[in-house]
Amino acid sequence: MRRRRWWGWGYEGEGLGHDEHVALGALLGERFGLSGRLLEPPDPARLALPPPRLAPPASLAGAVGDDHLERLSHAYGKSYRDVVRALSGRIEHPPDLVARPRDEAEVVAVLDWCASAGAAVVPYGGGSSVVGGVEPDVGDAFAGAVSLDLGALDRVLDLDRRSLAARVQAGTLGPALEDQLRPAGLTLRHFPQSFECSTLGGWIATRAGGHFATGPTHIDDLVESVRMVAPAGVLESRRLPASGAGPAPDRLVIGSEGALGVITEAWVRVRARPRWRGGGAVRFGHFAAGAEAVRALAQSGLGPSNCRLLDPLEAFVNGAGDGRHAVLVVGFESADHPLGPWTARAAELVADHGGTVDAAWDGGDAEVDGAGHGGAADTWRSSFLRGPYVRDALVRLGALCETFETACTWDAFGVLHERVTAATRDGLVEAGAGAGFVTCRLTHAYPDGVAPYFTVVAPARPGAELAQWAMVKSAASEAILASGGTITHHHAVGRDHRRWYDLERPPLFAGTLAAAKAVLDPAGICNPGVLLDPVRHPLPGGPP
């Protein structure tokens, strides 16, 4: 089996090679005079952990562990203040023990020793948090912390071809999903960059985006019903395709961020694999041109599964684009019918827009095996899926590379992009990290807004990586919220967003998400910190 690196992203023996490295290396020494000395993650062996506080009673001795490496594995997300920390040894907050239920009836054990035992239980699928979202840092009102991890829950356990949705445990990973929904000839349809190493559970706690720019991309689209368990029990809605009867239960749960329970499954929408793809690039003279472009389709009702424009750098950066145009990724994708109409209207709407469509645009009007278009697109695409292990090699080659991403309302993108690029440059500049670049690329695109995905690329000074990060940080999401946009639009909220979303939720819904957690999770024990402070309530016969 292949094991996943437990300091940074992906698994061991994957990502860059020596030769990409040394290349990568070099642009860094050339571009902000680092030395291109690539630092060698410790040896886990090496690095002292204080010993467990808690030790699991004997009904748990098969599900609850204290491994070295698993405690390691579980101390941290894969964020760029993660994989700092990890590569230097500092383990902050690692897990007393990590359990690993082998069905719901353990989570719900898990759950019941915890809260009698006044322990923390920290949730973790496939670990992939870039927002402090599964470090269990939960503070000092309690007797411990358990990462409870949900790999061993990894199977689809039931499929309505008819009503093409799919049963399917929160454990599993976005390989293991689509590989078991493959023989029927089904797909999910939900590919966010950590899909493989996230997993469905992971995706409806942070409320995750897909790859897909328009349409049901979000996981909020995706889920039928969903079945949580809380302290308090069990917590599952109703199959529906729609209901008007109240507030859904569903969306208290997605989005939670294991904060109210721990999702173990959900029924969610499928759909047939696509049989037909079309698209391709589209290059711009300005970004702001570009923008206009995805706005126009956007709101046009064409529905491309794909509308993601760089800026020049990151174009350059992603090799998909020569540093001087902004580039545009157009995708269309169906299970039922050519493509053709489809994507020669899109092409009309982007060279009205002033774009100029690339020679190996796919009119998509044949049938296709692979998801290709060729040329830039395909580069961009192959640069998307390796950008987590660049960012690691980035942070081992010395640099700061940061992204945050936010949504904001069309009125509202000219000056939110203006205003963040420039905070971001002001807060490199006080971090004494000037040098660095900033570069933003639109991921998502709806009738009424878009979602600007900014990428930080700067040099690190050694020993004070953490707080040049923590300055950066701070200017731009200062500058999201007073341009109007959202703290996130898909990466959650975890701890490294909580100051940003308590000022962005209304102050009366704190207070109801506040009440809801009090009656799900009475003794305060579920991801204490996360959307919320922490508040231990100690249960009758409990713990102090």
Ligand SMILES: Cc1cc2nc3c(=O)[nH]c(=O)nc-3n(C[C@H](O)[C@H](O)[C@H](O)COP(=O)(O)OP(=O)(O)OC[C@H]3O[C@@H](n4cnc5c(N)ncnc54)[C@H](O)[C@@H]3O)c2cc1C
Given for the second form:
Amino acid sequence: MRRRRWWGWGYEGEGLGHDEHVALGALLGERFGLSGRLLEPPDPARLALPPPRLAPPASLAGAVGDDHLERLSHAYGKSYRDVVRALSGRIEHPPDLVARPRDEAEVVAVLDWCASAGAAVVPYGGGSSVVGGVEPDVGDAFAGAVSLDLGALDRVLDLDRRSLAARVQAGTLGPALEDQLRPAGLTLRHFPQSFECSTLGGWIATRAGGHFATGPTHIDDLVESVRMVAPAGVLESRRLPASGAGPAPDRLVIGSEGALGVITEAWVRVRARPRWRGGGAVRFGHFAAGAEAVRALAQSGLGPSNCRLLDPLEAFVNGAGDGRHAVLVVGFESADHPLGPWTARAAELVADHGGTVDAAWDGGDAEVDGAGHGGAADTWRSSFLRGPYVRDALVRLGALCETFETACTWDAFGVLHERVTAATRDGLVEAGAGAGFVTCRLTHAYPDGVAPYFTVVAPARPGAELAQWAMVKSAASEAILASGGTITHHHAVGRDHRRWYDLERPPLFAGTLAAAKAVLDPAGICNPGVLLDPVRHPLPGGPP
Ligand SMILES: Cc1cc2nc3c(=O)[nH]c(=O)nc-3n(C[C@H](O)[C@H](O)[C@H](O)COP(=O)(O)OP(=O)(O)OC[C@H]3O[C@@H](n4cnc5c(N)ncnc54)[C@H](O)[C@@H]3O)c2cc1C
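Would you generate the structure of this protein in the form predicted together with this ligand, following the form predicted alone above?
Let's see the whole complex now, leading with the same chain.
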């Protein structure tokens, strides 16, 4: 059995090997003067946790427990803050108990018990939240906190091949979902970078952004209907391809981040696995020229499945560029037809904007054999998947390393990119990490706008990492909102983005959401603090 790391990304024994750590340490030494010493995670057995404040009823003994490692593993998500705190043995809000319901009836039973005990419930999918979404930091009004792990609900329950839809349990991890669809020749094709360790329920709860860089970029577009168990009952939307019948019920559930209830399953739109793929990498002398090419592609109606632009430094760091050129990775795919006309027109468009198409560019006329296009595009893809392991290695070697993202309309993009980059650099200087760097890539593109994604790498000051990152994050987030961006395109709100989310959402909408929560979750036990301030309403006859 592969075991998940309790303190960081991925599985024990996987990730970078000894020699790679040494090489990375040497690079950090050269660039930032860091020592190259690799911090070892603390022995979990030596980390003391406060005794659980709750005891499960006998009827739930098989599904709810207080195992030490389980509590540790459910204390944090996977942000820089989370990894730094875990590595230093600082476990701030461990859950009192971890529930692993084996079916929906047990989800209902856990919610009922928590409501009667005055305990908060934090739904937990893959735990890959980077915004404090799974940290049981629920305030003092609760008798305790239960992390509700959906991991046992991990099956594809039904396939409607005629409508191309699958009914899937919420705790199904990305690889398990694709493994179960593959024998039918089907795929969801939702591949966030966290694919390996995130779940369908988590994607829906956070409105995750996936594989498609244009068109159906968010999981929202792939959800046909959804089923959520709330303390007040079950809310299930109907299976329909589309409907004009008033505000859509599933839109209330998608993006609810566990604050309204627990998503237990969904019907999702699947598709035949692609048989043709085309495209490749394109080099640009300037990031701005590449961005114009992305705009032209997004507005062309060609609908590339991949369209990701890396700035020169980002391309270099990922081994996909020489550090002087921005690199655009363009991809088309189809289960139905060769792609020649699409790739040819895309090549014309990028050339019109000064792009030079890589020699490994693939016209997409021949059926694929599973191999990629080769060249810079493939290099970038494998670096993308290894990215989370490298991030943790950088943190263990003493670097501050984190990402943040946004979306804005095309008319705002140039200024936003400039201001956010400058504000982040200023934040690094203010935090005493001025030697650091900031890179940008465009991850998703729309006819009317784009989603820029920033990466920060800098030397961290031991003991001051969290304060340093807080300064940089504040500077960047303020610049994002001031330049017309949103606080998140796909990482979600969680607890960490609340300050800025509250500023960007319309006040009347905040009230409407609170009213919906009062109906679905009358005691206020569902993920308190996420999306809304924690407010507990003791139930009649329950604890005060
Ligand atoms: C290295 C890395 C790369 C990432 N790349 C991407 C990316 O490419 N695209 C992207 O969109 N995000 C990305 N993320 C962020 C994260 O993976 C997503 O937010 C993902 O959708 C979370 O899924 P999860 O199953 O891990 O949910 P969790 O982290 O377990 O939970 C996230 C939130 O959803 C709630 N939740 C989870 N399951 C349920 C449920 N069944 N019912 C109700 N609420 C639930 C939780 O309470 C929490 O608020 C990345 C994160 C990391 C660490």
